[in-house]
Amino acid sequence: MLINRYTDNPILTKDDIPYQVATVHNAGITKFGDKYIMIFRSHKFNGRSILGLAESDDGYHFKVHDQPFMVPATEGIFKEYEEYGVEDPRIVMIDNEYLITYSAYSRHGVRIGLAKTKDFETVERFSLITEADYRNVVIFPEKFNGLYARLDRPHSEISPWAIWISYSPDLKYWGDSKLIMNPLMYHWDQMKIGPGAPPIKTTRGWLNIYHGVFPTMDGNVYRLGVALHDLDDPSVVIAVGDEWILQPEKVYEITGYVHNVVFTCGAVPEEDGSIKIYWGGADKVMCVGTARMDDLVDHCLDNPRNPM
C-alpha cells in the first residue's frame, strides 16, 4: 500500500463548518510558516460552489475561519466568469506570494481564474488565464528559462481528455502550449485525466500526483496516479505509474455527493522524505493520507506505461 490513509478520516465534514454548506470537498493545501492552509470547496444549498479556509499545526486537525475565504465575485469581468461558482482551487508559493488558481463557473463555461495573497487574510483576483473549457490547471513552484510553466487539462470532445503543459513570462498571458499526456485505453484512467497537486519537486524530477477517470456500468469512478517530469524540462515526462496509488474503498469515497471519487487538489512534502496527500471523497467531506517520496517516485519508474 502506498498511501496509508489517516486513522480519523475524514478530517473535515460539512459539520465542522460555522456556516451553511452542503459539502466539504477538493481542497488546496499549503504551509504557511509552522502552519497548514486548507483552502476547501463547499456546495451551497443552492448548489453553487464558493471556497473556504482552514488552517491546523499538525496537517490532521483544522479549524475553519467563520467566514469564506472566496465567493463569486460581484462587480468587473470576475463577476460574468464566475456567476455560477468558484471551485478545485489549487495554491502554490512562488515569487514570496502565493498562487491560487481556480476553476470559475458560468454561463459560458469554465475558466480557470489566478487570484494571489501574502497573508491568506486577503486575496486578489489577478486574471482569468483561460478560455472555456478548462480544469485543473496547476502552476509549478519554479521557473524554467525564466518563464512560469503549468499543467491543464483542456475538455475537450475532439481529442482526448489529457494533461497539456503551457508556459507564461508573467502570469497573465500563456503560450507554447503542447499535449504531454494522454489517458491509456481500457486502462484505469483510460476516460480522462487531469492534474491534481501541484508537481512536487524531487531529485529525480517533479512528482505529478493526478486523476484518472474510468467509466463502468455504475457510473465513473475516480483514482490517483503519479507522473515523473524531468527536472529541467516539465514538457518531458519520465515516467507514468502504471497502476493507481489510491481508489475509492472507504465508505466515505463511495458513498456521497458523487460516488466513487478521491481526488486530489492538494500535497505537503516534509522535510522527513513523507509527504501527505488531500483528497475529496465522494466530492463530500476532506480526508488525508501520508506516503514516502521515495516510494511513488519509485512507482513510476519501476512499472512505467506510456505517458502517449
Contents of the next structure:
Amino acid sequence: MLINRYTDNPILTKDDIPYQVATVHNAGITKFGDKYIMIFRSHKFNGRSILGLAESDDGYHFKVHDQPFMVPATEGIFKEYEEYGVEDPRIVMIDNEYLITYSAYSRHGVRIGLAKTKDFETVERFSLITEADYRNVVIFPEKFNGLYARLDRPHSEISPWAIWISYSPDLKYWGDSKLIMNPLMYHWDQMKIGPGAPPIKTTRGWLNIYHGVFPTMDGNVYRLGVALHDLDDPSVVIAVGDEWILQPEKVYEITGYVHNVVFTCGAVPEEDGSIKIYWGGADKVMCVGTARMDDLVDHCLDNPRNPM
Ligand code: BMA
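We have the form predicted on its own; now please give the form predicted together with ligand BMA.
Once more the chain from above appears, this time first in line as the rest of the complex follows.
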C-alpha cells in the first residue's frame, strides 16, 4: 500500500461546517507558519459551489471558519465568469504570496481564476488566467528561467483532457504551451487525466499527483496516479507510474454526492520524507492519507508507462 489512509477519515464533513452546505471536498492545502490551511469546496443547496477555509495544528483535526472564504464574485469581470460557482482550489506559495487557482463556472464554460492572499484573511482576485474549457490548473512553487510554470488541463474534442504545461513572466499572460502527458487507452486513466496537487519537489524530480478517469457501465471512476517531472525542465516527464496509487475503496469514497471518486487538490510534504495527501471522497467529504515521497518516486521509476 503506497498510501495509508488516516484511520479517522473522513476528517471533514458537512456537519463540521457552521453554515449550510451539502458537501465538503476537493480542498487545496498548504502550510502557513505552524498551521495547515485548507480551502475546501462545498456545494450549496442550489447545487453551486463556494469555498470555505479550515485550519489545523496537526493536519488531521481542522477547525472551520465561520464564514465562507470565497463565494462567486459580485462585481467586475469575475462576476460574469463565476455565476455558477467557484470550485476545486489549489494553493501554492511563491515569492511570499499564496496563489489560489480555482475553477470559475458560468454559462460561458469553466475557466481558471487566480487569487492571491498573504494571510488567508483577505483574498484578492488577480486574473482569469485561461479561457474556457479548462479545469485543474496547478502552479509550480518555483520559477524556471525566470518564468512561472503551470500544469494545464484544457479540453478539446480532438485531444481530450490531457496535461499541458504553460509559462508566464507575470502570472497574467501565459504561453509557450505544450502537451506533455496523455491518457492511455484501456488503462485506468484512459478517459481523462488532470493535475491534482501542485507539484512537490523531491531530489529526483517534481512529483505530480494527478487524477485519472476510467469510464464504466456504472459511471466514471476517479483514481489518483503519480508522474515525475524533470527538476530543471518540468515539461520533461521522466516517468509516469503505470498503476494507480489510490482508488475509491472506503464507503465514503464509493458513495456520496458522486460515487466512486477520489480527487486531490493538494498534498503537504513533511520534513521526515513523508507526505500528507488530501482528497475528496465521493465529492462529499475530505480525507487524508500519508505516503513516503521516496515510494512515490520509485513507483514512477520502477514500472513506468509511456507519458504520451
Ligand atoms: C470533475 C470535477 C471534480 C469532481 C469530479 C468527480 O469533472 O467536477 O470537481 O470531483 O468531476 O465528480
